[in-house]
Amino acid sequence: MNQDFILGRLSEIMGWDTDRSRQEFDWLRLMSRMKYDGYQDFLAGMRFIESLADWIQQFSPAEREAAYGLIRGSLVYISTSEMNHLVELFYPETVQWRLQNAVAARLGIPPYRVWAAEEPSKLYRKLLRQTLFVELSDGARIDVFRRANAGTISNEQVVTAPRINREKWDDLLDDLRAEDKSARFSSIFLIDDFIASGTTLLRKEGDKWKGKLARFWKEVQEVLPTHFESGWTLNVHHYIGTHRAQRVVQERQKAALTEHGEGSWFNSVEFSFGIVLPEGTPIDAGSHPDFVALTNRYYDDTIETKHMKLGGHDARLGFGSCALPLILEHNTPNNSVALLWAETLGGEDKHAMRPLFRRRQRHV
């Protein structure tokens, strides 16, 4: 679609005068070209500005400025290049530093002395080879991680599936012992792209702990005595995390350990993040009163599936009421405000929600 035509149409929809139109057109052209048109669900002829013009018409003329204001002033968009940069930083900023400290602790030397002699350098290379990297979802960008660390991390250390059966565990150990016949794994990094509420990683339902961490605990039990060193370490890394998730996962890990007791749960889990979104990122009635009013007025509760209800009984502010104005280039998190991503048919006095950044649902 001709961009000048759709900008003119957007100006009419918004009721902008000439000066305001000129100002907004400059911003819209720049942000579309630099970031938003890269959203993977957009198609040729229906990219950001076209989607914005369609999205904003669901609101009354008096409400459109509040909707546009959220996009203009508060939307957080993580592009492909920005996400890839976070993946590339994972090894030098997190893995290398953790292993360097592990070497220093074993040899009783300061971390900065690890590279000053052959013995600690050799131990570092040994511990690196004894480390596994396991993706928790297809958002872990394992392909980018592999390319960024080619020549440093072997393909035999990288597991491209969140669940590992016994045969795969044995293959991983055989590969490790091809280089050292008595070696066992000393650490694991579980990797994912994003965490907002912490519910998917670890939660308590009734009297049971569930989530990816609880599932990994069950699945690793069979091979712990034979495939792992005593005192092995578990690390969980997310490229992007919320301020809330950073706190919640620590609290739940501590609660699970207290409840299960040592030996029946991970004694220690090291959590790390490429970036942590600031505490003030979520919107609320204080920071965005007019837009929060829209989330109440233009809502269709048919988006509340059984999976969404794991985060609470109301999804208008997103899963777990995380209230994020966040878009990731490959998909919009369900923790973001529903008005940004939800698509419904409406009916029976329910509003038909139109998405600005349509979300590809993993659970239907």
Contents of the next structure:
Amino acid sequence: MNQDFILGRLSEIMGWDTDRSRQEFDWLRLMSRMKYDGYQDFLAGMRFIESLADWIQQFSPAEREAAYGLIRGSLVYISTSEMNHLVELFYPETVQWRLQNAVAARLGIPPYRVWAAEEPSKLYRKLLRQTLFVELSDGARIDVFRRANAGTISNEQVVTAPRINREKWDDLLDDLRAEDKSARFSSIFLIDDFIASGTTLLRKEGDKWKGKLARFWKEVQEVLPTHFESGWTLNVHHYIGTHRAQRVVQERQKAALTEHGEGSWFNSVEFSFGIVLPEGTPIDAGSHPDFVALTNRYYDDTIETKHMKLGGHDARLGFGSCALPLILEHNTPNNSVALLWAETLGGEDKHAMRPLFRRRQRHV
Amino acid sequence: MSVARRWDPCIYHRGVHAAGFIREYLSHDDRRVMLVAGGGFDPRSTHICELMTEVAAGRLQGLFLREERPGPHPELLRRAEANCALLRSWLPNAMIRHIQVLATDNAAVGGRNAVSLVNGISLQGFTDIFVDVSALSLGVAFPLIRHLLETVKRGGNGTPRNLHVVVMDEPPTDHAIRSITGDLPAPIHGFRGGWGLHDKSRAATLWMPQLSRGRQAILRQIYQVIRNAQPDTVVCPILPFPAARPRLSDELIEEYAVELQESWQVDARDLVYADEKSPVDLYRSILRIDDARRRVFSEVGGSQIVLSPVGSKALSLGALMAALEQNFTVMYVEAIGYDVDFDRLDARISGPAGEFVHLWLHGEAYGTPHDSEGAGT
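Other form of same protein, the form predicted in complex with the partner chain, not the form predicted alone:
Whole complex next, starting from this chain.
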């Protein structure tokens, strides 16, 4: 579709005058070209500006400025290049630093001495080989991670399935022992793209701890005595995390350890993030009163599936009421404000929600 | 397959880790330290000296450079005097030296003068040199670091073994100090690279400007000079991501809309992202691009990268490292003066301090006094 044509329609929809249209068109052309058109779920002929025109029309004319204002002033869009950069940063900025400190601790030297002599450098290489990298979801971009670290991290150290059966554990150990017959694993990095509420990673339901971390604890028990060094370390890395998640995961890890007791839960888990979205990122009635009013008015609670209810009984501000104005180029998180991604049929006095960035549901 | 790099791995620290490193490292009695820093109006002149004095009093010597430009604002002079008085109160034997940044024809000579000055000062007996670039202009800091790196690498009896670069990274302070620039973009002294050389006349030129707030005019001037020399110059702007403010790169894209779309004609896939907090990340990114381009253009005139680090001081160190390693051109416009927003500067002084960054460029940490700094992994 001719971009000028759809911009003209958008101008009519928004009721912009000539000056305002010129100003907004410049921004829309720029940002769609540089970032937003890259959203993976846009269709040919229905990219950002077309989707915006469609999305805006679900609101009354008087409300459209508030909707547009959120996109113009608060949307956080992480592009493919930005996401790939977070993946590329993971090894040099997080893994290397952790292992460098581990070598220093084992040898009783300051971390800055690790590259100064052969012995610590050799131990570094050994510990690196004894490290496994496990994806927690397909958002972990393991393909990008492998390419970025070719020649440094072996393919046999990278596990592309969140659940590892006994046969796979044995294969991983065999590969490790091809180089050192008595070697065991000394550390694991669990990797995922995004964490907002912390619920999917670790939560308490009734008197049970659930989530990916709880599941990993169960699965690793069988091989802990045979495949792992005593004192092995668990690291959990997310390329993107919220300020809230950064705090919550620490608290829940501490609570789970206290309840289970040492030996029955991970003694320590090191959490890290490629970028932490600041505390002020979520929207609320104070920062975005008009838009929050829209989230109340244009809400269809049929999006509250069984999975969504794990995060609470109201999803208008997204899973776990995280209230994020966040879009990831490969899919919009369900923790983002529902008006950005939800698509419903409406009916029975319920509004048919139209998405700006359509979300592919992982859980139905 | 990645290529072995001079600073990969690199010993560098940030924030509490940097301060922790200084406290531990300088606590050893055998460390004798020369601190080379700016002694000007910039409030960052004193932070790192204060920290080092706490730990290494009696083993710390200071060389503070006062950059002189024509017709300074009296308030700038007053603040510079106050900072120097503070530095002298901590280090009574400190050397405070004046450097003319501009020649009578406004040509940038600060770097050359700084090198000449430091060359005349004995470094005998010091184990470590720390260059604090917080309050130095790049035109002075880059040549100084190159000279000192060559000095410590050359070694010799009594010459310091270790060279460190430190900076108090404070983007709000950078924004409060606006450079008044002349109209003569030129390579920084010692960072000419292949610029103007006959054998680079056919080279495919890639310009990598570091985008930051309020620097359009400077970058426009630089681009004009590069484009006059190489009309087919390709532009890959550097944007800060990840950053403390996740929308910062979007805001910069908007601020540089005209340049990106019309003047430089940048394709979205040519945006280069560098961690706002990590100079080493930018260093790696630049060299990765250089590796690829060298292969592509090896038989058709070669590749030439030109850097213009006009943004945060911390990220500019990444450009410095890449330029030192591959002899890239660093194109810059020297400030002929400063237009300082004193209210913003003072607001920053009463607010939280910036983050301290430490880079170890050469010495014991790498176990070799020779060219290859890194042990490799």
